[in-house]
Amino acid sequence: MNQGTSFLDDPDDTREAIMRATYVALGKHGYSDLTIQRIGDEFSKSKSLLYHHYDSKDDLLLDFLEFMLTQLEEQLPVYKDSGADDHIQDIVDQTFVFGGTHTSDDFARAILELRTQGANDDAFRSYFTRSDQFVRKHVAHTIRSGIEQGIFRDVDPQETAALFQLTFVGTMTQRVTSDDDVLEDARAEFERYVRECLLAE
């Protein structure tokens, strides 16, 4: 669920820096208005470099999505050091962060954007069902080990897991497409039910 940044200070490798590049560009342009000569606007390097990766801008966007995945997947927080309530907690605090701040605004609702192209284009759709899948796999986990710990209930993890996923991406639909602030009163009846129906007695 955090958008991984650590590339946008110090990119790596071209690879790195033409994810930046894409990064910085959807969020001032979001998917519509974007295009590969955008993208090169903010690439630190030849703009020759993007035509020979990329066909389209699809194609590169596709390739981001992906990049953005493993940066999830490195950058998720763990629980080494605490329980699983505390791990918990920082998922909902994630899930109900996200896209609301001044500097990820833009790209929560860039990515709302690409989320929707999954209605008619099955390469993104491919790539949005295997996020939620992780994420969701992700929280199982987190749940499984809490009931093994005895912090959490007897629940479903998948179904819980489930309702977590759903809530982010609910979360992240609201925030950037309506000015209806309902947020807080959801995050409060959230918290009210991992409180009241997650957390063992």
Given for the second form:
2 protein chains.
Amino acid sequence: MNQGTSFLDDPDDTREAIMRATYVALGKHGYSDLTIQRIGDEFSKSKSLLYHHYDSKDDLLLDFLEFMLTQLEEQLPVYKDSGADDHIQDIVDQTFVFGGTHTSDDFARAILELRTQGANDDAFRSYFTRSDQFVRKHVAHTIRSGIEQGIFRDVDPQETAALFQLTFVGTMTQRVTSDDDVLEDARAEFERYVRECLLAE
Amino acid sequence: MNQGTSFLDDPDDTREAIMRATYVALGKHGYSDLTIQRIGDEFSKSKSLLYHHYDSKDDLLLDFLEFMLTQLEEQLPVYKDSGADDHIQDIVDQTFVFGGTHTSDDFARAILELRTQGANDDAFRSYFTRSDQFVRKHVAHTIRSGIEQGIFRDVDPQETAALFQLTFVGTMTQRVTSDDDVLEDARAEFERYVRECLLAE
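Would you mind giving the form predicted together with a further copy of the same chain, to go alongside the form predicted on its own above?
Expanding to the full complex; the earlier chain stays at the top.
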């Protein structure tokens, strides 16, 4: 979920314009203070369109999350049958992306608020479950290909992918709720783990 | 932050009785729906005591978090100059404790809600920063002693502790917001990391 995606700079259609307005309003107000009205304030077209398409704030936010997941799927580098080690480095970068500067603080904070909704709301929980599954599937695929290429050791791709995904969730939560200095140290150790426990000797 | 601590079963004094009532009410209502009134409903003594001691719900919750941190500090096994490998296994258990059954779902959910408050509230953020620092200091101390004993490889204790602490935050967030089946796989990989990247050969 990076910034700088095309729908932010230049929305193609009404839905992308709504998604852009939601992205901006969510970063600005956070989940709790967000209203459809405030999303409308960031929207150049008629606000009645928003009320026509969505029954509630959560309804719109769930559609926004689906849209972001599709963007993520489309933006992931196409996996080729070579260079799984470069690809795993990209994944490490992505894993720590919430600890870096690729995503604004405000947006990272809003995403954690939405995730925390999943503690009490099945629709949000179900979304983040699918989103996490997608991340694990992608990482496991890379690990599996790397093993076949002899780049990685004969590890369990599913277990490895699970730790990557958990680390991703950890970096995101840490960054917005606590001391984010720790992310640099954690990343150094995670890279050691990849070098010494994942790459073939 | 385990269940079964003495203040829950048998509060020693008024403060412990307040902390017990807060623990129970927080698990029952979550952060958003919690009120001092609802904490009072779990409190056997006069509710006016609560209003006398605390200005607001957040004031009480921050005192509760401090109390829990002190409990955690007191409950941690006393570190002896032998057996750092057993101790690191205890820490792995603690790291994945939120993925296990030691803490109730309701309480784990409430703790994440409080942590997420740290995204927008400096008092909560400052608390979780200190709490995370405490966890890292404890892990780093164990790693350092293990290196001196020749049990662990010559790793960087601070970086290693950072990854442990990040994983702890990840397990807690994952458990309450998404698919928690993944925790078993992530734990298996994390234990492989400890065996192959941390223990001396």
